[in-house]
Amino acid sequence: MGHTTPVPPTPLPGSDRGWLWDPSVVLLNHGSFGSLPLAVAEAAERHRRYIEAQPIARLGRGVADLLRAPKEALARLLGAPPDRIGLMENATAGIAAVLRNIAWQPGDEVVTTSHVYGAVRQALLRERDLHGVVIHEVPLPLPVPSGADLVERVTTALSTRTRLVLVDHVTSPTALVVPVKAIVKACHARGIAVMIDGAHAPGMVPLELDALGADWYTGNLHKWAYAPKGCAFLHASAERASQTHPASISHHYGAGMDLEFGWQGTRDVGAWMAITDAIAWMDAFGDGVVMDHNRRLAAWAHQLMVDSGFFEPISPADGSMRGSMASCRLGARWRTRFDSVDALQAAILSSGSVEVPCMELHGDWLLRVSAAPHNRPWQYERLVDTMRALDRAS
């Protein structure tokens, strides 16, 4: 194949046992909805339990008290202070907060990119219908070929109606990884809002959100930071933070990012206070150790992939777009094979055991593998191999 498949990293000393996941899957999708280490859902038990000792003081009274931790933990992963940071119960809320909160006019423009995730074109797609914000959806052809080519084609892009550009910092179905200070600080110069959804990004790259400069970011910690599902944040920069206000409305409505995000009424704080435990659980690994084993797992299965000669690369060969996760492109004959994606991620699931998503994307049929410190590189191999029977039995 003309390549050499980089050495897969030394497996983190414990990091296959204490998950709460049925092992007799192999579970190569940790970019949808994480997998949660069983310390930390113990401990967010733990959390629940102790509220409902005394939900009325605990709860009713004393929330910004049980948020505290939590909120400063993350504030240190986020490289932002506290105050400026919503907890949300995922980054699609943090997206609609936004959206809702801007005065658009009709023919206010928002570009995005054709790698959009889904759920977020549904989310710009209502704000065309409400108030006639027209939508720009960038095309970024398969394969992209360097970041600056990315950033090239969102810049050109930007027009004297151009309100809000809001890009990802990880690309959900390719698993690109956007280089987003470049585009804030050319959006910033003509004058123009940027939104980041870094859905994947928590615990995947390294943040710093206050020198990254975007104007809002918001981000998932269920994927990479290993936090209960329904953690999430929104962070604002100095200049928006009055400005941004839940998309529901409760008691302290203008008192501020923290107040307002930190009591919407009656909700499960459990899991938010577990993000203080998860992050310790990351910690324990070493400063950054987690991160780079996933981003080295993820390069070397990505390496693997294409030299099976089963898929096709989709970003620069250099690796500076990937991070703990890798999409390559499906070739033609699979489409003869499989009536949708659907049916071919269910055919591998049936026939090895894998977990693994498969999406269409404008015509790609693409596959993406998650590398998470569970992971182990026979259960990639176990890919290629049931890639391969199902190429041989079609």
Given for the second form:
There are 2 protein chains.
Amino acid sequence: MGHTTPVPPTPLPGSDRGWLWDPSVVLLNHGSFGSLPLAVAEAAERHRRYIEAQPIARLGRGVADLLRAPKEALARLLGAPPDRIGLMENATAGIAAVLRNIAWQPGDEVVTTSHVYGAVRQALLRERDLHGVVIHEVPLPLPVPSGADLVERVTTALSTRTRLVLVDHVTSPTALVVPVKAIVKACHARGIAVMIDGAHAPGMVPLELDALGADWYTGNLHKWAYAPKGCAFLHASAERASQTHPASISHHYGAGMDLEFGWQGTRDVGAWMAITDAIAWMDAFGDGVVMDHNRRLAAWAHQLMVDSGFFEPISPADGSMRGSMASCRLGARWRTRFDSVDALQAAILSSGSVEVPCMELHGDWLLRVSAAPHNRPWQYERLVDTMRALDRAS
Amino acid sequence: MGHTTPVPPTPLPGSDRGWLWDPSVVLLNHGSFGSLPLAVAEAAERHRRYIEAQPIARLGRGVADLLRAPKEALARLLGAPPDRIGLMENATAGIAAVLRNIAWQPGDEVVTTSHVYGAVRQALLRERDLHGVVIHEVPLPLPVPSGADLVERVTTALSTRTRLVLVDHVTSPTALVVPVKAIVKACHARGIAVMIDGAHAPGMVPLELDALGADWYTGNLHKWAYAPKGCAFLHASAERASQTHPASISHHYGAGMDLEFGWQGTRDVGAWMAITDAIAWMDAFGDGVVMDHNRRLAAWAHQLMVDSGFFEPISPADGSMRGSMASCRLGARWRTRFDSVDALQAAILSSGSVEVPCMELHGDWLLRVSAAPHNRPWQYERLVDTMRALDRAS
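Got the form predicted on its own; could you also share the form predicted together with another copy of the chain?
Shown next: the complete complex, the earlier chain at its head.
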């Protein structure tokens, strides 16, 4: 809870060592692409070499065996059976697969929110261009007062023409943890399908996907599950699984998600095998310990930012919509000093060696910090100090 | 030319060292998944670590810079400008992107051949299921007498309902190099679009894609261009480029192939960067030297197989349809001795430690050898000796 965490969490022992990032830059943006523990990188390299040693035996005949362990580890993380989890390259591919599988009629409506991830908005525009789908972006003005308010706004937007509701589990520019269960419930009560874009969710918030009950749920593992790039998944409900195919159809078309998603043409299966190692890396700190550390560090950093006077909160004060990222609105003074959010972001990087994303959303300027196991309190203080210096200088 | 090559080519110096494959197994199946030079694997590992050191700067802001060198190297290999080449995960994804981009009408016909790759057949079945597309597989009985005969059969199958012709540049089960230029010409004369599945072609046969003029051409780089798994491309003609999108739509939808394909969500860009290293590895032997070596070794191996009496040729005797693989039909005796091609393949592996694919195609049993830089003549002799022993034993 932001306003009740004046003290940052105790750093996890050793959690700032053994990463591939360059320590000369303060990386407060774990959220965009993740950062990779050396141990996981080395595991992926071992797996790739293991496959290359006998590619026909291991990849051609043995791929299902290779994927068993990572899929079982992932199934435990997600709270869903392995045979309804398809491994993907990224959440973008998960979205693409689901949109491709729907037999759209012109005028079918997709409801999403004004905080939707930019790439997903583009994917929906493609459906509009191909099939005449109508996109309804529910406005979520800042600050968002509560999860209940968000659910109410989305629910009010549903109509008889709504074919699909597509919402983020954790919004990207605003870093809000959305009460997706209430949205699923409201949609299903009206017979409307729901897809959750959990790009940021696995490893950030506890997941029980089968209990959640969304028709489809996609998520990345290279962010908060510390897996190599190229690791993601698509989960389907029991009702949807047999009609859920990857965008790249290969030998096992129609044979069920396990086989179909397990072979989407020749790819780097070694990265997928390292999902096991990534989850083990996280679990080695203790059950839920990394997730809890990150959430508490983000809460502390959020309070620090608000206290600095440079930032306005955009999320409920009780912290109920925050996970391991915190996004704040920049005050009007910054817009007079910098031509664009990109210019501000570049100034923070060049002045303070702090890598942190500044984003514009429907006219608001936002800054988002991430709290990963490798982050430490002084890094957020560096951010605030850098902004103080920029404020004075300009 | 098969019947005029009694002598195998001189091995390329050092070309059997520095690979990741396990020397305890004779790998006569480079064609399925390729095999990776250690130098290219190490380059990919370096590139991945380079990205991970500063993920936001290098991947987020710098991805176009990272992809410039591999795309330029690839453009030279393919004979096409970089801005109409989209990097893909594999040829299966290239097929998926193109099929997705066509606004099918029920009854639209796709013409392909009976040697079409199994996964592509499945991808076409998906279009049938979604859009009522009719699939016309032109029978190509064995042996195939000539390229001209193949072109004639495909051309004869075209009708006013033909929307797309989709043919392999190098067929997978039968390893035939198809005269695709003549097919493109015949189709375009009738206003029919052509996609070439060049899964096996890059590095096996010289390519001049812009001169070829197919509407779309996809190919893998992990096979005969010695790149890591996850490296492939889709090329579009100048007329088709602006309407050609990847299956995974992301931020740059509609901004042109270079940007759109260059960002299909977060992925392992390090593998794509290693395309530069893979092509350099190949070129270090001399311009076209690896390609020529492989083709001559395959021709010699083909002759050895035919001379053994266990195999019947399925391609023209002048070698005009063979590249760096050779596929032969197995005589009837093998079908009385083994329950299935899989059982025969397993017996060859267990008796002779030779990994070679045995495939069934429309009732015929086929065996296909590959000739890669790491292969040596004794390995094909081992195959023939193994089959002789199996023949005597059973």
